[in-house]
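Given next, in structure tokens, is a single chain: the form predicted alone.
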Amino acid sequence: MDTSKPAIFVNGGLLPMHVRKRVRTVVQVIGSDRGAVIGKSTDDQQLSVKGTPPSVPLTNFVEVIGIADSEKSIQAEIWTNFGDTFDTYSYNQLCQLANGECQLLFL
């Protein structure tokens, strides 16, 4: 793991909390619009994440790191295909560890 630029797990409602920030969250694609991937984040809010997507096809779930331009965006640098199915419920629970109790565990 890359510990020189770290990224906060994020949810889409941790996100208005890190703007400005460099953050990691998953989202499910639902679609694109105007050069911006539109996704569902774990806890059912809408992203829109900007940037460059991979050359081979997204898949239904995606992780994105980057920058938090918004309350409900996110400027992607990085983007990994995390396959067709993913457990939200766990990595919501992750996100809310990973910003509260057991903040000083995480990066």
Given for the second form:
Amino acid sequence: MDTSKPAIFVNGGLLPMHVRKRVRTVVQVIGSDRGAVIGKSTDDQQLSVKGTPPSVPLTNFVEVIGIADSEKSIQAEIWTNFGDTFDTYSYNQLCQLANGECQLLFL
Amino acid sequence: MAKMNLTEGAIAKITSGGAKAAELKPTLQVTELKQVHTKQPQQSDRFRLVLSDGSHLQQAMLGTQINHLVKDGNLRPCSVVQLIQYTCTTVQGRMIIIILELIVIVEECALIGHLVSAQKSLGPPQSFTNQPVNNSSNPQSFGSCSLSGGAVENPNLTVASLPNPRMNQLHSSSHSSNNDSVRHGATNVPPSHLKAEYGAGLPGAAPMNGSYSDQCAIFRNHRPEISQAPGTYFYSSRSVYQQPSPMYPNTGQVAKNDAPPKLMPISALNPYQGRWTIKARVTAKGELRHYNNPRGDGKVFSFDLLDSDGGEIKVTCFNAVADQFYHQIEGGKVYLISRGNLKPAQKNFNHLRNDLEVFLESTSIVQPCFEDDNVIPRQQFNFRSISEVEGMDNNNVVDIIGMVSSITPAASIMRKNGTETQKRILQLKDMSGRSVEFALWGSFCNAEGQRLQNMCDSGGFPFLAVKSGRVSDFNGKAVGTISTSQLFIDPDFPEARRLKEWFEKEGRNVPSLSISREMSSVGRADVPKTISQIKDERLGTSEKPDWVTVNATVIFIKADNFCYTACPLMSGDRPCNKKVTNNGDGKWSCEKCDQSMDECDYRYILQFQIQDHTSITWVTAFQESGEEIMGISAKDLNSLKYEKQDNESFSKIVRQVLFSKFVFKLKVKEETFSDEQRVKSTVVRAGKVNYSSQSKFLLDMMEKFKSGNSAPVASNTESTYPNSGANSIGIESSGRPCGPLGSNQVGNNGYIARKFGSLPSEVGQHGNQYSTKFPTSSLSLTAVVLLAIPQQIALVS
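After the form predicted alone, can we look at the form predicted together with its partner chain?
Then the entire complex follows, led off by the chain already shown.
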């Protein structure tokens, strides 16, 4: 497993803390808008994901890993379909823990 | 009739041993003469008599060789006789003169002298009644003569009626028959007084009854006695007992047995007690129950008594007696009870703290006591705290009091015998910081249960006091009601008040540890555990197997012998499944069914290793769980490997299963293998992991950890991770880079583990102690997160 480029788990609220850093998050695809995918983060914030989505159709939930270029958008390099159901609550908790108490575990 | 002179002081001399038959041949008067019926046919009748020397009375027995004197009518009550040959013996503490030879001087004579029983220890019943019996009775009848003769002729004849009630202890079955025999003779004794015993009882009637029944009692008494010692005549079956003082002094009015009965405390009752009377309040009145047992049908009624000293005793009556008293007894009222039988308590029906029980007979007396002076408490409890209940054995009966924190609606439960009953469960909390599940059964559900539910629903916190609840070990320890339980809602006892105060101050907020559904739970357990806990907690080593649930990954599968050839025949409603052996001719034979067959079943007996973040262990899975895990039937897999020799496909299947995670429900039990004890785990069910709920569970635990850091109270959830977590990492406090963790964990946990080295050495924490130096101090917390992350990632469905 390639650990040379670690990505920080973020949700909508945490993204601003990591602008210009490599982040990862799971969003629920709401729609697309001028080449960017609009997604709802696990804490119900709207994020826009830029980049080229994969050729396969996106499922409801997608994980994107990339550089955060603004407080509300990510330049995604890797897109992963997470399926149609997803436990957003747990993921949200994970993001908070990963950035808060258990920070040291992740970086 | 000429006044006969009796040998004065003879009795005293004889009984003191100062005189012997050789020297003293006293002239005495027979004041009483009774025949004793013996059960054994070969025994001749014995006659008992009371001799008087004009001042003292003495019990005596007629030697059988001179029985003819009585039978011929020469020797009668009131006869004056001279003793020629006699001996004086002590039988059971009582002196008795055995007369071997005597001369009848006068056949009938008026009773002479003032008479006193010569014996200090409660002498034989001098059955003189205070009935105004006229003297026209026929002296021929043995029993009655003494009644009449004594009462009228000599009012000074004493009554020592104390010992009488003791006779009542014998079964009443003999009583009635004796009544008949005596009544037969005692025409002048109206049977009405017998009836007077029944019902509420007139105080005056009591002594009469007593003395009358004494006579009967003597007859009764002798029956068992004679069977014990054919040769000797026992005056009384009682062993010597000490009354505090003779209740009825040896001088005094004749037959004035209506001295106020001396009350005893219940705790002083003993089977050797003579006439006793207790004054107590009915704390519990049972139902008039009908029963049917191999001996026949019957009715039984019992009630509990409590007296002013706090002694408690249970009183039971059967059949007619039950009918008689059932309507008299009212709960909460005070009664005077006497003339019951004392017997050892039957602990299965009797939960009071007394080794004795009272059995009432038709001769027993129950008098309501009208001056209820409130000295006797209404109810007595022996409250235990819930933490004490935890240590109690199953089926113990206890009183508890607590605050009802929750109550379930009534549910219908099917009982073992097929009947349905209602059940409610409520949680009781008390000052010990523990809570317990309390089950209300049957009628308690509707009455008190509904009331409690209403109180809880409206936001109140009712207090409940329970008398006689039974401890059970269902899901940890729980308490339930039994038929004799009593519930008191918001009672006004001192304990209740104290509990209420505690609750107001702190109890409301303190979470309490439930002793029900505890960690070492027996029976169905969906309590998640870690593999190391199996060893740490020595699960499976007790009598019964332990059922646990673990989340673990399959690490290694033993590919040889993953199945066995099984007998497909049905034995009963289940297939036999015993291993069949190959006959060699293509057939299989089963030992148990003793048959052979062409085709056999193939059943899994899969041995594999599972691992979680704490430890690794071997488990065995049988057919059903084996199929769940492997995803292929044993038969197919078997044919794949052995018949088709398709090792590649076989390996592929096995590889697929490896490192897949399951929720295993295990049955853990220690077994003996040729002198070796080993704990074996069997997979009862292997289910897919529900990541979502698992994550939530872990998040919950983490929350509890965090709050657990500040308060010393252990978490009260079903989760058992807290105890294991800290230990289970297995890292020594030297801060060694987590060796075991790094090497054991596979997959994506590895890289995180390496980073452990940088953590401050908050390692080696044990139990619930968490250091606060490191904010997310517990390693268990991190372990939990470790679990959480792959699951998050694995949330790809």
